[in-house]
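Below, in structure tokens: the form predicted on its own, a single chain.
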Amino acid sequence: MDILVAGGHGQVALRLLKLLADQGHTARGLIRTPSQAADLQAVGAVPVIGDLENDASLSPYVKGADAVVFAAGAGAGSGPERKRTVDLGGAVKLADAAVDQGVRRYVMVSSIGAHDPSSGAGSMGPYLAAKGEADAYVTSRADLDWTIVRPGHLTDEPGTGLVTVSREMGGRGPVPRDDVAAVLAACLTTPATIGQTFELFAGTTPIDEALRF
């Protein structure tokens, strides 16, 4: 498959791109900064230079893809405005571009708490609100085969391939970035995940088994 990952230089995205490339897919990462291209090439990915936040359309980058993954984020130091232009606006643009190009498969990296933004303290509130609205936009599109993945607190612990997946919202717990990337990669080839929204934590169940909805 040809897979475009928006936010291609993120910590989860780079892990995902490496997994996809290792599996023989064409793994393309959308990045804004040309100097980041070498990091994508180092993991076997194809860098695509484009501005998720400011380009009017992402269709030129999505063209030719079989699936897209939204793994972008404004980052912890950003204000509420950028959370809306990146975490919400970028996800909406990617969805619109996918529909425009006839790409049905859309996998979204969301966040625990996105179902209840009022639970977020301080800067987390606007972030969760943006994530929640982005999820709602994507899931409202009948022309997308979507999956919404809401990871818990991200860690740099080595992945284990063992997770907990829950379709009941409101859980809390950590999850290694390695395992988030592995779950995203598995979703792309697991039709049972289409139309599913789930939280993701470290656990004791092998990923393939955890995704048998």
Ligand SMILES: NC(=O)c1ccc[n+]([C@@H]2O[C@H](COP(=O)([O-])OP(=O)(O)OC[C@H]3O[C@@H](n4cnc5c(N)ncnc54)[C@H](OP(=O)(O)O)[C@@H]3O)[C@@H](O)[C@H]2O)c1
Given for the second form:
Amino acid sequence: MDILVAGGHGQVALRLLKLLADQGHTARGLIRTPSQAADLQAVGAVPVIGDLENDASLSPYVKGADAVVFAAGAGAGSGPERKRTVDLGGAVKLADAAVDQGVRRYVMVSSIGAHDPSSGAGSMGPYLAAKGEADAYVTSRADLDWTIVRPGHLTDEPGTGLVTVSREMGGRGPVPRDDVAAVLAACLTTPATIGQTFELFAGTTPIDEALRF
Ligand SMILES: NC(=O)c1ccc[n+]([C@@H]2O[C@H](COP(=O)([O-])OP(=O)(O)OC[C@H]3O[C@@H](n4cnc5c(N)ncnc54)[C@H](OP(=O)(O)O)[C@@H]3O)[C@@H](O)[C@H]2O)c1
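Can I have the other form now, the form predicted together with the ligand, not the form predicted on its own?
What follows is the entire complex, opening with the chain shown before.
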């Protein structure tokens, strides 16, 4: 498969691109900073230069893909405005470009709490609102085969391949970025995940088994 990962230099995205490249896929990462290209090439990925906020359309980058993954984020240090332009606006632009290019498969890295933004204190409120609206936009598109993955608190602990997946919203807990990347990669080749929204935590169930909906 040819897979375009938006936010290609992100910590989850780089792990995902490496897994996909190792599996023999064409793993393309959308980055806005050309100097990050070498880091993508080092994991076997193909850098694609483009900006989620400043490019009017992402169609030229999505062209030729079999699937897209949204793994970008404005980051903890950003204000509410960039939550709108990246976490919401970037995800919406990616969905529009996918539809425009006839790419049905869309895997979204969302967040726990996106179902209830009012639960987020301080800057988490606008972040979760942006995530929730982005999820709603993607899931409203009948022309997309979507999966919404809502991880708990991301850690840099080594992955275990063991997770907890829950379709009941409102859970809490950590999850290694390694395992988030492994779940995203598995979603791309597991049709049963199409049309599913689930929370993801460190756990005790092998990933393949956890994704048997
Ligand atoms: N942290 C948590 O505990 C947590 C929990 C649940 C879900 N999440 C979500 O998980 C996802 C991945 O997290 P992560 O830790 O891997 O994130 P990360 O390392 O902060 O990566 C985010 C990436 O988005 C890119 N980006 C920002 N603005 C962009 C733009 N205009 N155009 C293109 N790329 C842009 C950044 O690139 P630059 O280097 O150019 O800025 C960066 O590489 C995010 O969506 C995050 O919201 C996080």
